[in-house]
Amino acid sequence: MIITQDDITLFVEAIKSVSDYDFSEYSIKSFTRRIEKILVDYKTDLPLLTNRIRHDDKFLEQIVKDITVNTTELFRDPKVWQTIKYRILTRLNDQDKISIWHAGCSTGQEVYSMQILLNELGLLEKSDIFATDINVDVLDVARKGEYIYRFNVEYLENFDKVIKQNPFNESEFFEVPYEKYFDIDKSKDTIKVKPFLKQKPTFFKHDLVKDGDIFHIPFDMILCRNVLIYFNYELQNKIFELFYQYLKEEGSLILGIHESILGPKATKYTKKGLYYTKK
């Protein structure tokens, strides 16, 4: 079945007519791929899918979860985390409080990566960490902090590169055992983050597209990685404006490694290698 842009428009309008979700400014190419996969997974066609979401609230919520993409890992893109460690967090040492928002946190691995990094730098206690996503299922996974070991074991190499090694001084090495932050049970194929890490962040549902200022605090750092690639140009710029309003002066914005700020909002930020700061 060939899905046209008109088909997608009708589908998006159907969702809007029965819910608060608005996908009208998502990237048409990315959104079409997600719908094509959903049609295959559910062995249905678009008219039947559209009709069902109009009359079944639970099914609608499931489809919204299927539309959103949730891929993440511990210390994803180590160079980004090395930058956060040596270029951003060092500037926040003298502050009484550090505020961080993970927007689109998915299953939480990067939230726990940040906490590990903060703890190693002695900054965790004075940090307030918020983590949000539109998908309540992935938020439940994030709160539990329990993952499949075989799917995450290769990412422990990222841990080594960020926590144990210093890319700016190869002779410097920090012997930090995984057991300091994880309970690993290979026989049960689980890797669980330690309870003290799970107690710190505040996880809750938040829709970047429509939810306004629910924090009422400015942030030192916002991480929104590999989320904006699924939005069209206009929506991306709306989100960049949102982040601009949330950030403290000189606050840092960290995007996905293949994401960048283009268009009119670029003048509000200064690019510093792998991250941006608010002007």
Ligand SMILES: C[S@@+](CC[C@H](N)C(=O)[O-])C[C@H]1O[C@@H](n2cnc3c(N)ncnc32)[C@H](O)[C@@H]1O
Given for the second form:
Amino acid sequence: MIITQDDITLFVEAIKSVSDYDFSEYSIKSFTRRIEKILVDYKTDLPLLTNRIRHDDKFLEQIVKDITVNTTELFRDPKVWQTIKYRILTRLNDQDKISIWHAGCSTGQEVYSMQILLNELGLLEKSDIFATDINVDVLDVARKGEYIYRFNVEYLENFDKVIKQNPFNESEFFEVPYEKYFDIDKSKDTIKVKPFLKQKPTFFKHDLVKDGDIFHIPFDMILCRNVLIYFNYELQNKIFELFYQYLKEEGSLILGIHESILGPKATKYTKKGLYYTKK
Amino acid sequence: MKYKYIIIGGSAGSFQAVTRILESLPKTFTMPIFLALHRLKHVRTGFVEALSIKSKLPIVEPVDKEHIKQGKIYLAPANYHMYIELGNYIALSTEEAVNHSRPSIDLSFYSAAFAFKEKLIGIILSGANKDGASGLKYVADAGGLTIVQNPDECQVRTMTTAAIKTARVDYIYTTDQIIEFLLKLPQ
Ligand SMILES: C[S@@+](CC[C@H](N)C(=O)[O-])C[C@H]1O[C@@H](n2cnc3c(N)ncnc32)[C@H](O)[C@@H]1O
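Switch over from the form predicted on its own to the form predicted in complex with the named molecule, please.
Let's see the whole complex now, leading with the same chain.
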């Protein structure tokens, strides 16, 4: 079945009428594709789906989770992590506290990557870390910090690049065994983060579209990677404004490697290679 | 002039054809070109550079919501799907692989066909799976022009033969003929 723009609008309106969720400013192509996938998975059509979400709250919650795209990796894009390590965190070294927000953290790999980095630099103790997502199921996984080994093993290579090597000084090498941070059980196909990494981050549900400022502390660093690609240009600009308010002066905003502040909010930030700082 | 955009899909064995096509296009070639090419999972960087060596036109891996400009070549970034959106811009997504592929040729072709209809030329090159066949059908059904690299010339012919079976194909061309055709297009 071909889904038209009008069908999608009706569906989004239906969600809005029975809940707080607002997908009206999501990026239309990927949103439509998610819906197509849901229709196939549930063997249904859009009128039936629309009708059911109007009457079944639990089902609606499930569909909201299905709409979100949760792909993530440990130390995704090592170059970004090297920048965080050598360009951003080095500047925050002398502060008493470091506050970090992972917006759209999915199953937590990004959060634990940051924990490991902070620990290597001796900064973990003085860090406050918040990690949020719209999807409560991924937050449960994140809190557990337990992953399927075979899906994550390839990213240990990223760990080597970020934790063991220094791209700015090739003679430097740190011998850090994976066991320092992970319990790996190949026979059970699991990789678990060590319990001490789970103490710092606070994981909770937060919808970037509507939940606004609930932190009341300004951030040194906001990571929002591969989340805004699911939002349209107008919504992206609103979020860049929100982040601007949440950031400390000179605070850093880290977007996905193929994301960029293209619109009017660009003047409020300084682009520094792979990240932005608040002007 | 009827055609205004070109989209090219390819996988195993397509690198040579793509570089030859790109190096043959003059600086004055204005039609935007979209490249949806599979690459090895671990080769995430260096591809733009490799393609750029001989190209006279600028090649970029677009950022999300980047505006499409004339005379530019857009390469789907590694591990992202690349969509063409109405309103002349590009959107990216990291949703799961389709046909084991991300970028997915089909997804890029569907969205380009939807956005550009009869103004689009779709080209499928050498490749080892069937990704792109259904995408090329969308291009044809939307009134666009379809070209498939001659399977006899392809290092791996799975992709091109699947495309020929699935879509209405206007031309089956060798790389040289594809180049000749593109150079004759009115700009
Ligand atoms: C592709 S994941 C990115 C994970 C991680 N940041 C990374 O780059 O590896 C995108 C996440 O954004 C979340 N998300 C989508 N819409 C959201 C919203 N309105 N508010 C908060 N999170 C949202 C999804 O649930 C998903 O977990």
